[in-house]
Each structure stands twice: as structure tokens, then as C-alpha cells.
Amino acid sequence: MSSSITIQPNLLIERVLTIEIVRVTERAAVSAARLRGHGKSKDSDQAAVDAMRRELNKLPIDGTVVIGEGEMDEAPMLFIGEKVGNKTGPKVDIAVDPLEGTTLCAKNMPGAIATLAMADAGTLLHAPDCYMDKIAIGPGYPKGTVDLDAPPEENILNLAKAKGVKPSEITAILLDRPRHADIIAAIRKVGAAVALISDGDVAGVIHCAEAKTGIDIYLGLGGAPEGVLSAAALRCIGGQMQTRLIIDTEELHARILTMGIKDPKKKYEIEDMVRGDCLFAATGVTTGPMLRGVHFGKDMIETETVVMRSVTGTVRRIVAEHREFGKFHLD
């Protein structure tokens, strides 16, 4: 007598993602880490992309990349619309940034990560690789505490009030870019502190939800792919986020129409960018506040990864020792 087991789609997603996507980000991180400090941003990005693509294609999924990386910078990419997986499992949407912080990796500076999010098909925002205006805070605040359309100083004051502290006890994190000069001035005018990062706004948003970082709010323009990945992480661990795509060329306007985006000025909440169950994983490339970087030992490679699931709110930190040294060389 034969028997069969029916697995609900969300359980299958969990089984695939919880361990299998960790392997994907681990391989991408190790490949990029081999070029840490070599000053070769595109080469390290290409290495991470190649490794991530190779590992994704081993997974029992029928996946579509809906958030790719690299278009804006003409870097190597897992392109939007690319099919991945061996087609034997569930249909899923995938968002990737195989190497967030290419400059950080090239200069061997803190905070470079390999990251990926996966969700049921049709539940991740399809967006081009353009700029995105963002605001994010951690969990525990009333809905509407901050608003993307409010002035920065108003958001700082409202957040301080909701937190029960003075504005001087609020720290905002932003990318260190000339375009943010006015926002930085407004934040400092009300007495709040500013933490500037050279790259890595996925980690920057996640820092808002981590008490140990001392970061309270993320503000400013960054990449749209990073925005969707950040939203996936916050959907897992809690927090608020609002975004808006910056559609400032006719080419981008035509592109979003093909992606099904009808309103270029729409303000997105987390639930608009990531619906249903999703998982998020990130592996450290260079050691930073969130994750330790890849360590190359004599007989093993060590990695640290965080993997999260939205439906349970589970956050796992996986410190792995890879003794398959030759196999892990990814040749």
C-alpha cells in the first residue's frame, strides 16, 4: 500500500527557505569575500551574482527574480524576470542583492552582506532598479508615528514623543550622499543625531529594528531593490516603513507600466511591497554591526547568517563551519 503526504504551500516554502536560502547567501558571501580589499567592486559583485545564481538553480523551486540588482549601476545582475530553480517545487518570487555594499567589500570596510528574500509567487513588489524614497522605524510604535510626506523634523519630533524621549536621544541613519544635505540639516536642527553610512541601506533599515544598534529611524533615497529587501526583513521582525519610487525619466515610466505599476507616485507601506509569508536571509561578507564577515581558516570557512520568517516572526542566527573546503571554493 502506498501513501502520500500533502504539504501545504507555506510549509513547503518554509522547508525550502529556512535552510536552503541560507546556503544561497553563504555561497554568495564567500565568493565575494575572496575579493575583499582588492578594490574590484564589479569583480566581487560578479562573483557573488554567479554563486547566488548557481545555488538558486539547485533549489526545488519554480522561481522568478522580481527584484534584481545592478541595472542602475550597469553592474552584473540576476536580472528582473530571470527564472531560477529546478522547477520541481512551488512558484516563488525572489528579491536579491548578491552583494550589498560593493564598495565596502572592495575597500574591506564593515557591513557588506549577501542578501535574498523569497515569498509566494505574486506577493513581492515588482519594481525596476531605480531610486526609492524611504522612511523606516522599528516595532512597538503606533501606526502613523512617521510619514514619508512629513518634513524630517516633524518625523523626528513625533518619534521622540512616541518613544517618550527628547529629540536629542533620537538617532537617524542615512546614506552619506550630497542629496541628503537638507535632511541632515533638518534632523540636527531639532537636536537629533545622524549616523551616516557609505553603503548598505538594507542593513541600515534593519538597524532601526535592532535595539543594540542605537538607531531609531532610517531616512532618505536609496535603491528600490534594497527597499523591497528591507521591507521583507521588517515584515519578519516588525517595524514600519513607507516608500515611493523615484520615476524621473520617460524610460522608467514606460518600464513600470510593463511591470504593472499604474501609479508612479504611490506611497507604499510594507504590506504593499511584501504580502503573505516571506523569508529573508543575509550572510556577512565583511564584519559589521549586524553580522560577522566570512573567516577563511586553514581547514574551514566560517560564516554568519541571519534568516527570518514573517508568518512566525522567527529569527535564526546560523554560525556555520564549512569543512568541505575544496567544494566550497565554488569552482
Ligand code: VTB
Given for the second form:
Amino acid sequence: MSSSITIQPNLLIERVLTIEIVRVTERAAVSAARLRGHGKSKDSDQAAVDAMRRELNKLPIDGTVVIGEGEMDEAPMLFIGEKVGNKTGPKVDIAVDPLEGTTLCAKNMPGAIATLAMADAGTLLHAPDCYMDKIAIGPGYPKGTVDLDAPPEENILNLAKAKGVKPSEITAILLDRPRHADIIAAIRKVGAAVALISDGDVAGVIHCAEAKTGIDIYLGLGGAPEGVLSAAALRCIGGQMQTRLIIDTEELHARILTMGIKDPKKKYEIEDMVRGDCLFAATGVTTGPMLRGVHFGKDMIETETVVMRSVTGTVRRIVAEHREFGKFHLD
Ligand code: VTB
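Now show me the form predicted in complex with the named molecule, since the one above was the form predicted alone.
Next comes the full complex, and the chain you just saw is listed first.
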């Protein structure tokens, strides 16, 4: 007796794209890594952008960059609204950060990554390149355990209670910025620990959902593009996140109107930032808690990538040995 499995074309292409996007972040990471530690953050960013764009244009998608490297007039590549892909496949929204942590890469410090998220057209939040207030925790907690509008102390105490530990056993991660002085003081006042990062808050948010990192909660203001990317990752692996754009200039007010955002003070849940299923991938540029950085071997280049798919919640870690472009160290 023969059995047959019908795979819907859209589902199949979406599964295939899971592996295809790995190629995109891998190439961006390798290009950026060539300039690791050179002190030139703009150059390594541009190298990552160029590589990511080249690879995206090979994919069977009809894609639009909705979170990108700035606006059309100021960024030559992967600007918001740029069309990518070979137009043979599904219409998709793409959020990119070809080099998240340009300073980390320039200084060869831990945690620089190349990252992107992909979802059906019209389902990713079109956010401008502004600040975003964020709170995130990992999976397994009742909805509403923390709230963006509650004081940090209250969030820490509620989270400790939900986790069944003392507040002193909670660790909060924040970007190390003067603007976070009050939040840091409030967290420490209730006895919780603070972990400070100099850059890289996409990984910062994801750490909340990775038990091995020991991070329980992300708090504070980071980039809005990074916020949408981390929301995509949490949509895949679980966790809670609330955000609000910081629209504090006339220019930003005008800009968000053109992006379809009517309420500048709207509090976003993950489902508002990523309104359907998505794919997320990140490749390490410099070694950090989440990913190993690019390793240049004698005749090959090794990369580590994490790729996630929200339909199934599958997380794959792909360690790749690139011989074709490792051999001559070309890419
Ligand atoms: C974060 C971080 C980035 O910008 O989004 C941060 O993830 C926010 O802006 O790596 P400020 O640096 O102004 O605080 C980065 O540090 C750099 O893009």
C-alpha cells in the first residue's frame, strides 16, 4: 500500500527558506569578520550589508526590506523599502541587521552577529530607526508576569515569584547606558543582579529564553529595528515581550505616519510586531554567549548559525565548514 503526503507549496517553500536564510547570514558574518578588530565599524557594516544583499537577491522570494539599514536617501544598501529576491517566490517582509554590534566587531569584542527575520508580506512592524522601550522574559511564565508600564522593582518581584526564587536569584540584562541609571538602581534595590552589555540587544533579549545564559529579564531602551528582530526570535522560541517606540521629534512623528503607525504611544506585544509566522537566523561574527564567531581555518571557514521557525518552534544550530569560499578566502 502506498501512502502519499501532500505538502502545500507555500509550506514547502517556507521550509526550504529556513536553510536558505542561513546562507544569507553566514555570508554577511564572514564578510564582517574579515574586518574584525580593525577599528572600522562603518567598513565592516558595509561589507556585511553588501554580502547580505547579494545573497538575498539569490533567494526565491519577492521580498521587501521593512527593517533595514536606514532610509533610502541615506543608506546605499538594504534600505527600508528595498526590494530583494529573484521574484520567483512568495511575497515576504524582511528585517535585517547585517552587523548587529558594529562596535563589537570593530573592537573584536564578544557578541557581534549577522541577523535577519522573514515573514509573510505585511506582517512585520515597519519601525523607523529610533529608540524602543523594551521588556522581555523567557517562556513558561503566565501572561502578564511583567509589564512595560510597571516599575522595574515590581517586575522583578513578580518575575521572582513566578519563577519561585528570591529576587536575588534574578538577573536582568540592560544596555550599559547612562539613560538606564534609574532602572539599574531600582533593580539592585530589590536585590536582583544586573548584567550590562555594551551593544547587541537582539542577543540580549534572546538570552532571556536561553536557560544557560542565566538571564531572566531584559529591560530598557534599545534600537527599534533590533526590537522587531528579537520579537521574531521570541515568536519562534517562546517568551514574552512588550515594547513602545520612542517618538520624540517632529521628524519621527511624520515618519511613522508614512509607515502606517497611527498611535505613537502604542504598547506592542510580540504578536503586534510579528503578526504571523516567521523565520529568524543569526550567525556569530565574534564569539559570544549565543554563538561562536567566524573561524578562519587554513582551507576553510567555519561559521555557527542559529535558525528558528515559528510554525514548529524548531531551533537549529548549524555549524558549517565552508570549503568553496574558504579555499581561496574569497566570498
Ligand atoms: C542597541 C544595540 C545595538 O544600538 O540597539 C543600541 O543592540 C541602541 O542605541 O548594537 P544606542 O547605542 O544609542 O544606545 C547598538 O548598540 C548599535 O547599533
